[in-house]
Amino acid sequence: MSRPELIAPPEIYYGDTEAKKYTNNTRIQQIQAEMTYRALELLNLPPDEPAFLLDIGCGSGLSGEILDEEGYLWAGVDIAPSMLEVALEREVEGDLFLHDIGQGFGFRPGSFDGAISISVLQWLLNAETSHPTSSPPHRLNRFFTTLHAALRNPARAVLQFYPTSDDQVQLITQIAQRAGFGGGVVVDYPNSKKARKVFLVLYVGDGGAAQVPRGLENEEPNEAEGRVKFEKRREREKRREKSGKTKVRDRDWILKKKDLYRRRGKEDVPHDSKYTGRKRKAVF
């Protein structure tokens, strides 16, 4: 069976109807959450600390559900209006763009703290069209370009993709360099057809210095365990819809976010008081 990628554009393989079969997939849900899990080991970001995140190919919002859950804000964007469509049925908290990564960005510099993508980069390497400005490398230029600039400094970007061959890991590599990255490929469970997983993990600034992680081996994940933690998840998300209730975070986590809201230009953040999470009144 060929990869989507080399079917159709991501806006036109993934219509309404493919756009729900895969957000209902249970399969690709597990699959989905294991790997943004594993991104946000390799991006590595301090504990317990506030950090604003892009989620590039977002998607209908599946990576983004466990940003939440960790805790962290985050902005999406995606190629695709249908996906966009769903994570918008689905109430994700993340802002969504509807944007085409191949374009390079326009946030500000230093937006973000960190990004990350999942089995999105591949998409980057079919040219759609015989226009120069359609060349995988054109596109690739433009991407890691700006994505090194909307990144703060220092900061880490984590891209999990499909590549077919060592030439195109080689191509995308020297194009982020050159846009400015360190950094380099991780890959988990080289020998293993089925689990095989590659990473490309960038750094900007400071962290260009840091080595490369090692990726994992010798061991293919234990499936069942994966499984039961999936379940697990998904049983209390059921529990916590159900119930009507969220998350409680303490104050000073509040605290933290609300800072970091005001510090990224976020308009009528609620003033800070004793209760938090309440809009303190003004006094006349």
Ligand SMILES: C[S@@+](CC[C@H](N)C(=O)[O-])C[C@H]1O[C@@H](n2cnc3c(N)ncnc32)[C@H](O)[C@@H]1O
The other form holds:
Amino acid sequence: MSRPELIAPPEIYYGDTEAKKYTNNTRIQQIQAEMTYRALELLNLPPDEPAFLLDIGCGSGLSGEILDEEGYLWAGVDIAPSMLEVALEREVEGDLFLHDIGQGFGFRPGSFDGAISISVLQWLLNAETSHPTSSPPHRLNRFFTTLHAALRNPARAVLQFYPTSDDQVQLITQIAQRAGFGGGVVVDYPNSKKARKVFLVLYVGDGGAAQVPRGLENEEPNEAEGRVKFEKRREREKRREKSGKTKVRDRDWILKKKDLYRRRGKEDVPHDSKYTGRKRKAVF
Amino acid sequence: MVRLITHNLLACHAKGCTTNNFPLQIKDAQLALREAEFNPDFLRGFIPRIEWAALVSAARQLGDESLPNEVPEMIDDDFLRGLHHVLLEIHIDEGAMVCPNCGHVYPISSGIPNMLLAEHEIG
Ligand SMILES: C[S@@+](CC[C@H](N)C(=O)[O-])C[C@H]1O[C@@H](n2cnc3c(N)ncnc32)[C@H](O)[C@@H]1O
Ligand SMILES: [Zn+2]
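Please give the other form, namely the form predicted in complex with the ligand, since only the form predicted on its own has been shown so far.
Next comes the full complex, this chain leading.
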């Protein structure tokens, strides 16, 4: 199958139909969730300091829902109106912007504690018009320069993407470095055709640590490891509950919120049921 | 959904627009109030990042006069609750943000600001 970014521009490719299909596909949900958790791990934020994050190419909010659950506040940008509309329907908490990241950001210096981007950067590698501002290097340069400025010092940005060649990885890394970023590429499961994942881990300042983390080495993300990660998350949540800073929404909170939406005349607020506010299953 | 927390971080990014491009003026705003979880730790950490005068004037443009002109020296729970409301519970559903310098209009529809620039405005 041909890559989506070669078929049509993103705002066309992710039209109403595809945006829904993409978001409702359980396989996609699972993969994007796994990569989001991994990106958060690589962000290496100081524990127990609530952070304000940027989700670059946030789409329909698959990552955003995880950011909400994990207690982060965030803003998301995406170029596809249909994806953003699905994000609105799913009632993510973050502020959403219709934005072409290749045009650069207008956020003030030091706005964000970190940034993530899941499966987006490959879209910046194709030129759509012959105008000089649409060449991939120009757009990548605008993107990285303004992203660097928008992050605090120290901070990290973790961007998972699907390169087609090592040249692309090199081009992207070079432009990021010229924009002032340190860091580099982390490849998880490098020997697995299916599970291999490329993360660009970028630092402003020292990014909070000196060394680029290592990629995961196993052939595949296996069951046991999934459990280990989940174990860690559960521990974190337990700690949070203990410290009285629980960010896990309880049923009362959700009911209150739904009631609020109904009173505002919002349609399509899901009915309350025994599932409302249930504990979510592990994603692994 | 755009709230004052991100409005306070946002400057105009049109080509050559580098001075007097913040804060964007809010026009014809239709608001929605939505309860959000109160997180005092987050707010305390976020205060140094706020351009206070811009936040106060944006809140007033939206009809909320509750914020003091200066960040108080003693940050107590009352102040944090008021700040929480202004930053995180007032949503601008419709309207526009206008650059005070170049006049670029960023329309807001269904709570989502359109930040796209025309080709000649791209830096
Ligand atoms: C594969 S989807 C990933 C969405 C989301 N990050 C996730 O993990 O579900 C790629 C997204 O990148 C967005 N995108 C592509 N090019 C973009 C650009 N130039 N600016 C902003 N978003 C862009 C698309 O609209 C789409 O929502
Ligand atoms: Zn301007």
